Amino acid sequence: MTLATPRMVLPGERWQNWGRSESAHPLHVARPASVADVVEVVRFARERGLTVKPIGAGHSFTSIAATAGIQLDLAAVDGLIAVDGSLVTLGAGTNLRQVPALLRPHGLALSNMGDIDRQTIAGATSTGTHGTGGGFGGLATQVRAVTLVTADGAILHVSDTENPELLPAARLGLGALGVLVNVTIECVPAFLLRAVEKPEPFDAVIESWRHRVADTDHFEFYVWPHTDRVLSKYNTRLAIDEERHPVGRVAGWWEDRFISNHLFAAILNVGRAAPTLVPSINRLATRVSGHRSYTDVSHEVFVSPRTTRFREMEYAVPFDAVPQVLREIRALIDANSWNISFPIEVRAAAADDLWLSTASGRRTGYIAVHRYYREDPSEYFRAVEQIMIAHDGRPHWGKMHYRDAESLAATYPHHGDFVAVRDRLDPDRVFGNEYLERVLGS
C-alpha cells in the first residue's frame, strides 16, 4: 500500500543557511505540527526512498542539515512540554531565545549558553553548541533525555532508565540517529552574571590563560589580528537576588547594536575594498571597544546580538595547547601577509563523556576563526586547520572544516561506537546526507 502525500509535505524551495556558506534545493519541505506528523513524514520518506533532515534555524556553517529529499521544519514542534523540579522538557523546534521566558515562571535558567540564541534546542545540542567556562560543558551535557523518531517511524525514548546505552550517542547525535522531537534539559536556579569587559595585552592573557579560566566562572577573549591586544570578558555568577546593574538602553544600543554590528559591518566592507587598511582598523577597534562592566540575568549577559553575517571555523584543542596554538595562528597570518578583520575567539570547557563531543574525555580550549561572508575563507581556514590537526584538534560539527571520517576516527575514541549505533538505528541512511557520509562514513 502506497502512502498518500501527507498534508504538511509541500513542494521544496531553495534554502540557504545563515552564513551563506551552504545551500540546497530539497524535493519537499514538511512543516509538522506534532510528533505524530513527524512520524507520518518519516514513514512517507522511507517508502519513497527519500532522505529526511530537520533544518533547525540554519545557523550551522556546514551542510549538516542539507538534503535533496525532505527538509523538515520543526518550528511548530516547540515550547515547554513539562517541568519536573530542575528537569525541563522542550519541543525540539524551540529556539534558544524562547527558553528564558519559558523558564522564568519556574525560577530556572540554562546553566551555560553561547553568545548566539537563534538556534533550535535540537540543532544546538546535536551539533555541540557550547559557551565558555572551565567548570561547564556544552549544551548537550545538560541533556538528560531525548525522544527520537527513528528511521522506521517508531518513537524511541532515551534516558538513564530507557535505552541508557544510547544516551552517550543520542545527546549529541549530529541528526544521524533520528529526528529529535523533544529534549529534557537539567536546568539550574536562575542567577545573575557580573560582566567585566576590557582590552588587555595579548602576552599577559595567554601566559595566564590557565589561571584566568580557573579564577573566573566564564572567561573568554578575542584576539585582534595585527595588534598586541585582546578583548577579555569575565563573567561571574551571582545569586538571583543580588542587585542588578544592567547595561543602559542607550549604551546597550551603542555598544551591542551600532559598534558591534552596524559599524563593524561597514568596517568589514571597507577592509574588503582596501585590505591594507585592516591592520590600522583593528588597532583602532582595540581602543574603542570594551571597557565596561554590568550585572544582569544570565541570558542577557551570555547572549550578544549578531547581525553581521560571517563564516566560521572552530576547533577544540587540549586546554593547555591554547597559548601555543594562538601564537602559531598569529605567526601564520603574518607570514602570509593576510589582512584578517575578524578577531579570533577563545573559550574553554570542562571534559565530558559524550561520544562525539569536541570535549569528550579531555579539558578543552576552543579557538574560532572567522571571515566576512563576502570573502573566501578557504585559504585561511585550511591553513589554520593544519595547525589544529597538529595539536589533535577536533572541529565543531556545525562550523566549517575539511576533515573526513578516517581522520576524525583518529581523534574521537568513540567514533566507531557512534557509527555502530547509527548502523543499528538507521541502516538505510534515511537521515543521511553528504556531510554525514564524509564525517561518519557511508
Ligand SMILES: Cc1cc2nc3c(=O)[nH]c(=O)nc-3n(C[C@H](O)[C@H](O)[C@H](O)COP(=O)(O)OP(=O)(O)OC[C@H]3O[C@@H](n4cnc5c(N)ncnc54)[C@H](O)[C@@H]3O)c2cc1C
Contents of the next structure:
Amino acid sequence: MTLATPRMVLPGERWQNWGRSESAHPLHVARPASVADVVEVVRFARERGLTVKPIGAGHSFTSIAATAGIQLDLAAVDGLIAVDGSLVTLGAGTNLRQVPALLRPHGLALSNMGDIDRQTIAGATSTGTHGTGGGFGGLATQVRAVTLVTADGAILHVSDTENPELLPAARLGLGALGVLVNVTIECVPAFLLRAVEKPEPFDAVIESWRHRVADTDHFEFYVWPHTDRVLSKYNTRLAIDEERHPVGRVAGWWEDRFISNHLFAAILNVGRAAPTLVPSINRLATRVSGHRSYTDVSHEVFVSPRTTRFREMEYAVPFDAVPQVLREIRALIDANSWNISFPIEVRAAAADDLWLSTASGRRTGYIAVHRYYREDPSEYFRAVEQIMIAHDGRPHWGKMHYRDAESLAATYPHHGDFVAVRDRLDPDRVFGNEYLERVLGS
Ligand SMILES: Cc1cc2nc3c(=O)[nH]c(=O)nc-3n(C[C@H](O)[C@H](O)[C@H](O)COP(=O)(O)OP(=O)(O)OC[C@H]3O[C@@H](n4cnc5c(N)ncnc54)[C@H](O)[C@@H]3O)c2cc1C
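Would you mind giving the form predicted in complex with this ligand, to go alongside the form predicted on its own above?
Zooming out: every chain and molecule, the one shown earlier first.
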C-alpha cells in the first residue's frame, strides 16, 4: 500500500541561507509538530525514494543544509522537555535565543556560546558551533544525550547508557545520521560575565596569545587588516549575585547596532565602490572602537546582533600555531594588495573527544576570515585555506571551505569511524546531500 502524502508535507519553496552563499529548491517542505510527524515524513520519503534534510535557522555558510528532496523544518519541535539537575532536554528545533528564558526559572545557563543566538540547538551542535575559552569546548561538547529518528523511521536514544558507542558521532553528526528530535545539554548555574573590550597592538597580543587565553575565561580578538591594531575582548565569569553593570540602552544601541552593524555596512559599501580607501577606513575603525567595560548575565555578553550580511571561512588550527598563521595571512593580504575590510576573528577552545569536532583531540585556536556578501570571497578564502592546510587546519562544518573527504580524513583521526556509523544508520543516504557526499564520501 502506498502511503498518502502526510498533511504536514507541502510543496517546496526556494530557500537561501543567511549568508546568501547557498540556495536550493526542495521538492517539499515539511513542518512536523511532533516526533510522530517526523517518523511519518521519514517513512513517506523512504517509500518515495526522496531524501530528507532537517533545516535549522539556515545560518550555515556551506550547503550542508541544502536539499532537493524534503526540507524538514523542526521549528515546532521546540521548547523545554525535561530538567534533571543540570541536565536539560530541549526540542531539537529550539532556537538558541529561546534558551535563556527556558533556563532562567531553573537558575541555569549554557556554559559557553558563540557570537549570535539565531541558530537552533540541533543546527548549532550538528555543525560544531563554538564560542571561545581555553577551558571550554563548543556547544556539542555540552550534549549528553540525543534522540534521533533514523532512516528506517525508528526512534533511537543515544546516551552513555543507551547505544553509548554512537555518542562520539551523534553529539556532532553533521545532520548525516538521522533527524535529531531532542537534545540533552549539560548546563551550569547561571552566571554573569564581566566584559572588557579594548584596542591593542597586534604584536603584543599574538606574542602573549598563550597567556591571555590562560588568564581569561573567554578571550578573543579581532585583527584589522591593513593596521597594526586588534580589538581584544576579555570575558570573566562572575557569580550571578555580583553587581550588574549592563551596557546602557543608548550606548548598547550606539556600539552594537549602529557602529558594529549600520555604520559598518555603510563603510563596506564605500569600500566596495572605492577599494583603495579600505586601509584608511580600517585604520579609522580601530580608532573609533574604544575601550568599554560592562557586566551582565552571560548570554547578554556572549551574543551580539549581526545585521550586516557576510560570508565566512573559519579554520581550527593547533593552539600554538595561531600567531604564525596570523602573520602568514597578513603577509598574504599585503603581497596580493587585497583590500580586506572585515576583521579576522581569533578564538580558542579546549580539546574534546567528539569524532568530527574541529577541536577533536587537540587544544585549538580558531581563525575566521570574512567578506561582505556582495563581494566574491573565493580568491581570498582559497589562498587562506592553503595556509590553514599547511598548519593541519580543520574547517568549520558550517562555514565556507573547499575540502573533500579524502583531505578531511587526513586531519580527522576518527573520520573513518564516523563514516562507518553513517553506513550503519543511513546505508541508503536518506539524509544525504551533495555537501555530505563531498566531506564524507558517497
Ligand atoms: C552571523 C553568523 C554568526 C555565526 N557565529 C558563529 C559562532 O560564533 N561560532 C560558530 O561556531 N559558528 C557560528 N556561525 C555558524 C553557525 O553557528 C552554524 O553554521 C550553525 O549550523 C547554524 O545553525 P542553524 O540552526 O542555522 O543550522 P542550519 O545551517 O540550518 O543547519 C546546519 C546543519 O544542521 C543540520 N540540522 C539542523 N537541524 C537538525 C536536526 N533536527 N537533526 C539533524 N540535523 C539537523 C542541518 O541538516 C544541517 O546539516 C555563525 C553563522 C552566522 C550566519
